[in-house]
Structures are given as structure tokens and as C-alpha cells.
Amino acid sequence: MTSASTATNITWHDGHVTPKERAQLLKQKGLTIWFTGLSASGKSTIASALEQHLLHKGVNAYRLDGDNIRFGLNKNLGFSPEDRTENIRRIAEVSKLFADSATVAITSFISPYRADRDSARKLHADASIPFIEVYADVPVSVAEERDPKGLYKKARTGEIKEFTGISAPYEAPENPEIHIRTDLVSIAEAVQQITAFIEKFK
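Chain shown above in sequence, structure on its own - the form predicted alone:
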């Protein structure tokens, strides 16, 4: 799997609406909130609550969930290191498009490799779109104890190969914008912390 473009005879076509004009017309600025963390770290739970909270505040937000994306856009990808990288490359592009449309894009992906998350960040930076990395941090022992999908149990028995945190690596963020110990704070507290942080981007 390669991220290099193989298309030929293509030209980028700018529209008539500038990002600034779009933000003024829709009365909000777009950005991407990128959740990363182990399976069962609470990423999707907090992301779902955040999406609901923002929508109830009148903020246009949309959540892109790791499992959900693999039912459609990325259903041809497995969990090899190469496929994981391509999975994140695609979702980075999609979240950038959502954010460019003046939507708050909320992504919830394990995204285990630091280099892939850095690439997603650079993609947004090159487009002058805010990228907020949220590290849903939890000890592996706690995530394994939660194990709502029974994945850790399957990984321990060898039924699932290349499982992040057990038989595949997870490279924790070094300088995330937001670091949440999800075993120490409530969902509501996590949502409040993220909401307060993004106020500066209004």
C-alpha cells in the first residue's frame, strides 16, 4: 500500500468560497479533534459524548469512528502496519475535508504510530486547519479489564494477531494538546476539558 498519487492528468480546482468566507457565513470555524489511545481506552465513548454536547450547543460537529470507517471507506484494509498507515492516511484526508467545510471533525482511531499521527497533523497544518490531538490514556491492565468487545481476551489466546498493546506496538503521543487519564476522570469531565480547550479557536 502506498500513499503516493498514481493519478495523472489531474489539476486542483479551487472553488469560489474562501475558508474565511465559509467560516463567516456558517458562523463557525472548522478543526479536527483527533482521539488516539488503546482499544477500550474510552476514545469512542468520549468522542460520542463530545459530538452530542457540541451539537446541542449549536456547533456543527461530526464523528468519524475507527470501526465504523472500516465498514465502508476502509473495508479493504486489514491490520498490518502498512494497512494501519493507509487507514490513518485516508481518515486524515477525510477529517481535513470535514474541517475545511467549517465542521468540527472528531476522529476516534487507535492510530498507534506516532509518524502517522504526525503526518495527519502536517496535512492539517499545511491547510492552516487546527489539529487537536487528544490522548485517551489508560493503563493496558485497565483497558484489558474493561474489554467491552472481548478483544483483549482473543488477543491473549492468539485468536487476534497484531493487536495493539498486546502483540503490536502503541506509540504514545509525546506532546498532545490534551492528555486525559480516562480511568481517573468522568466522561463529562473529559468533554468539559476538551470543550474549554477548543473555545480559543472560535
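Residue numbers count along the first chain shown, from 1. Here the structure is a predicted model, which means the values were calculated and not measured. Between two forms, the rigid core is the largest collection of C-alphas that superpose within 1.5 Å. First, how it differs from the form predicted in complex with a further copy of the same chain.
Follow the form predicted alone with the form predicted in complex with a further copy of the same chain, if you could.
There are no partners or other molecules in what follows, just the one chain.
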């Protein structure tokens, strides 16, 4: 059912565009790449390199991270257990919207709780959108040694309470799609591993 106006050269059909139509028109399929790992595990570094690599290939990719979420959409959330869960819930909903728009959504948050990540996974599964969990794995000792923002130091002195890996739990993924030991592989190798994996969803 197509409505067309020859005068204006504008064509559309009743109802909304389907995911299949969108993928065909944009020649791209959306999915979500969900990074999880300790602070200073290398999540954001790899996520940023991955985003750039995909953009250079002409693939629309977009990264959600603390910079554009914590001070925007989620600026009215704190760090209570309820707020942490709501933080991840909103990120999951937004990444799903991006993936639905045929973008490669890349999220880069510690997301320490298995239940929250599983909820994000289910949300995508229910919409038949691929969800790729990437575990940026590094021993706490290595992350603590890196400590680019001095956060581990503050956690050790107690200046920061409930810091993941020190004074709050990190629940490692049991069966992530991709497991990267970020102290053992290069950024390029990590990006290559992920891009090779997502090839199958093209």
C-alpha cells in the first residue's frame, strides 16, 4: 500500500517502516555491542577504536558511555542499588533504539551486575536484535596499577565508597560472546576479534 505524490516525488506507505525495509534501504543491520569490565579495564579505549574503525568503513556506529549518558539522560540518577539498575535499564533501552535504527550501538559501562546485563540481553532478544556481550577482562591488580583517573587510590583510602572490584562486587560474565584479556592483546587485535564476530550478522 503505497501513497505517492508525483508532483513532489515523495513516496511512502501507510504504517511504519519495518526493520527489514530499514536494513535494505540503509544497507546496514543494527546490533548492540555491550562492553562490561572493571574501571580501567580498557572498555572505553577498545570501544572508541571499534567505533572509529566501523565509521571509517562507512558503518554507522555510536558509542554510549559515561560522558554522554551520566551527564544527560541519566543525570537524575545516583549510585544507590535502585539507581544503578535504572541506569543500566535506560542504557539498554537506548542501545536497543539505536540498534533498531540500523546503527551498531556500542555501550561502555562497568555494568557489574549479571542480572542487569541479563535484562539488557532479554530486552534485545525480545525484539530479535543481536546482543553481543564483550567482557573486557583484566586482573584487578593490573587495573589498579593503570588507575588513569586515580579512582582505585581513592577507593583504597575510602574516599570513594563501594568501588567495583575493591569494595563492591564485579560479577564476571559466565558466557560472554567475546572475552578479551585486555592486558594480553593489543587494541587492534581486540577490535579485529569483535569485527570478525559481528560479520555474521551482516
